[in-house]
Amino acid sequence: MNNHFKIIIFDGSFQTTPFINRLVARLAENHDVYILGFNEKIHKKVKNVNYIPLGSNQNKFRFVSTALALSFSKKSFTHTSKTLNLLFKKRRKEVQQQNFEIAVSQIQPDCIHVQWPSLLPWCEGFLLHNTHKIILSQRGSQTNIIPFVDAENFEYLKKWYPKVSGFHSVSKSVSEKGDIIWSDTSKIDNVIFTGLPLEQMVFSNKYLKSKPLALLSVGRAHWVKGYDYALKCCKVLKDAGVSFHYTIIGGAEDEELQYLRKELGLEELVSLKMRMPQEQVFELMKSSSLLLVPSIVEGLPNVAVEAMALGLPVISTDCGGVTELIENDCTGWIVPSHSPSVMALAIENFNKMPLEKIHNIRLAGRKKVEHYHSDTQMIKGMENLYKEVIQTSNP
């Protein structure tokens, strides 16, 4: 069988995550890769990847011109007339759906890799008629949380999951959540961990616990990240006389965090920063003492993998797939979620820990990442998944 594939990556926009950018960069070395998106603003294109716009949400002129260009490519007066009618009636979503279907028909991909369950409605026609192989990634709150707090979402996914050709799960824990929605002996569901370009992520042999301790968290301000518990942990540390400063990258505009920081008297000890480019985050990691992952729910947090690769020690809650990454007191430290006092105690113990032990744990963390989270293993896993799905006959 030909091992050179045409692969559509459907993320809904061109604002793809670092994970997806790493994936497509490596896939493009051996395959034809297309990213389809409704958002045409691209900060930095990935080399050798084809970006196909489906109608800009930011620019009315480009929206119309994209729709007409795709419609004209069908060389059908009836189709063009339908497009003009939809544009005249301002039925934006129907135009975008049509654009998506035309683009797919022109590319004729071997598979469509859908990055989020929320994008499945765009693929219903393909799923219903088995016209294309659909692979769905399972990660984050769209698999871990939303289906289990929103009955309508659960029933929707339960209806459509059996028609999906294959699943990519970022951790065993996420895979198990997906199985609650739908499971079958014929289900293709491969756990493929996030891969990093480890040759570019140099492990720092020089590490010193700063005084005060430089504590760091990175991620959007959302209740699942558990930052309110982290701030309560900081209050325990303050009352215990521990010298520290805590920085949350991504928490700057969250009013609840701002209020809680003030209420707990932590304004001098906690900095809430805007999100920043990954390169800047990595530099900040190199000058920090400890990464905190206080999350309530996770798939497998990329930030913890990145920190361990660079040599930054990690204390995390026992959420989601974290225990697949961190072995307590071996590659990092695990504490219960919802437990500010226990996390504070872990930080105090870390603060008293000999540098030699910390160094050994840092080395073990790097080795764990090298073994399970190289971009080479990620690409191999994805290619095997694509191949398995493509070779499987439609039901």
Contents of the next structure:
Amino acid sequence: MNNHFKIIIFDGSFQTTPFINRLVARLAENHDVYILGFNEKIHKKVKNVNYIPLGSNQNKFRFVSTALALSFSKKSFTHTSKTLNLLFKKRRKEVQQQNFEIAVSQIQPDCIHVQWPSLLPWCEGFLLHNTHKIILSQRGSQTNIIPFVDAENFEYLKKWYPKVSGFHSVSKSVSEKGDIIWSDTSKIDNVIFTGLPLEQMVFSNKYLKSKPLALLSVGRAHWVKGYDYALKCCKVLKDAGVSFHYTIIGGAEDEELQYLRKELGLEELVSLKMRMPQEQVFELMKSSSLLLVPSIVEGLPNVAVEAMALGLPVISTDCGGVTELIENDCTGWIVPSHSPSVMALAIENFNKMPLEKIHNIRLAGRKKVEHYHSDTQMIKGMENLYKEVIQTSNP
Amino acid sequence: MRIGVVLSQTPGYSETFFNSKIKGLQENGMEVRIYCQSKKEGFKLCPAIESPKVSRNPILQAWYFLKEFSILLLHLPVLLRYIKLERNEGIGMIQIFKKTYLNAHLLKAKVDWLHFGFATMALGSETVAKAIGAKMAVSFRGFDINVYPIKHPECYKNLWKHVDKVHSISQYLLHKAISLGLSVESPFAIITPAVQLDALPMPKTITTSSESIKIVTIARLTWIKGLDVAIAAMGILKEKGINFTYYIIGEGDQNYTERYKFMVYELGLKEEVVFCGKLSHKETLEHLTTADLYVQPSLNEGFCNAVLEAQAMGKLIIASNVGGLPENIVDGKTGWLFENLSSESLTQQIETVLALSEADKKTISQNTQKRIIEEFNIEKQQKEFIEFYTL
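Having seen the form predicted alone, please provide the structure of the form predicted in complex with the partner chain.
What follows is the entire complex, opening with the chain shown before.
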């Protein structure tokens, strides 16, 4: 068997995450890579990757022309008439389903890598008849949260998981969550950590523990991020007389955070900022003293990996895969989630810590990231997973 | 006397506060009209006038404009007065044109009082009352004063300038409005919500001696209701080996539902915490009758009707010490307060209450009901509203 594969990446959209973009760019060097999507808007296509539209959700004309082109390519009268019929009745989802199936049958992929569990319904036909190898990524709330608060979703995944050929998990902890849904001795489930372009991410030698202590968090304002607990932690710090300033990138506009900031008397001490481009975030990381990850749930927070790569020390809650990245007091610090006072204590300790110790932790953090979070290990891990799945005969 | 009440929609059947207010005014010979964005099917208490429609279709919108402005020409003096008032506020002509359209239903009103049902309703209509020669009143209810101005500072600058009299459902909200710039000289009245006692099922006895304690909260699933504080407290109670079931009555969007359900899952409370979803008023009251404890963990409340109803039913109540809640509950006499945002404090308070003797619980329950009957009855509220407009 050769090592050249045809791989479909199915994210639902052309505008894939930076993680997927880095993955496909490298995969395309040795394999045929296709990205299938309903949302066709894209700023910059990844080189050497084939983008196959499945019927635009934004543009009616594009929707109709895509559907007709795909159905004509089948050169079957019944097929085309079925398409026309569906189009006429405005049964959008069925047209898209048909588009998806035609596109896949034309590509004849070795495997389809489905990026989110919510996309499994599109693949039910393949799963049911075992026509294609499906690989599913487990990375965040769709594996960590929803199955455990929505019994129907849990039952759905439990029903279809055994038919999935292989799993990619971004951390051991998310893999364990997936095992609660379904587990079997024949299950292929590889933990492949996020890879970063580390050669472009220069470790900062000019680290300063600023006064007031510059605390930073990065990520959209969503309850899983636990910013409400971080603000309560700031109140504890304020009451203890610690000099600090806390910035949340992505926290602007959120009513709850604005309310808490005011209610806890933190208006001078906390900045809630809009999202910003990654380069700016990296600049801010370089001028900050400490990254806070106050999350309730995470697959494995990329922002912590990025901070460690750049040499910014991290205090994180023990959410999800963080303990696989950070060993307490070695590569950063771990505190329990939902515990503002413990987090405050950790920050106070950090504030009193000699620079030399912090420097050692920073170095250890970078080393850890270089070892486990390089682009190369991610690509190798992913290629191995594809190979394993493709070479395993389906039961 | 004619009162125009401005609301987003006509009050629903269970919104006793507005309905009883309207009935009270009518019984005293006052005429009430509601001005709203949408009228609920079957609302017959008083005439309801809908605001001009806004359409995305430019042709349709042009037609609406034409229609409204032709009718407004019949009210030319009012229209001119309105334009002059808005010009004085430094508003540009295009903006005035838009505002005139949006306020058209109010500009045609012939009323003595134009009463905005909550402060945010008055935004963009601050000068309308003066233009139509009416007095302007506004009610403070909670979100409008507690939350909205945080994102929109200075939003009530014009309201403070033009309002003739304010109604607040609690002392707290009035003071908060003053801190937001309301003049201390503005005439005001505090009229709290009231309960229709004969509509409530009245449990004869209260018991907390059963094997498992039933705790209830009525709240939408949203951050300001502080449900994470309560759920964390339930986690501590379970660790202490206390046998209980906690019912949360209310619904929320997917985001908040996931947030609180996940917390319950994380803390291993799936057996102890029940999400009832949205229940009818009647079903909610039925739940309350069998409750041993009622908990209100909100991060803020203007006053809180749920707490008022629970008190009327003689329930033992624990609420956060914030907003209008300390006025709603007399700490230690008709319920208990705990430190806002603190699940430890809530847990402690729950344990203290559970440890009370049956006789003490009965005394508190009776005190509570007595106070509600005397101070929060519909008749008193109706009388206060008549005075609000006439004194």
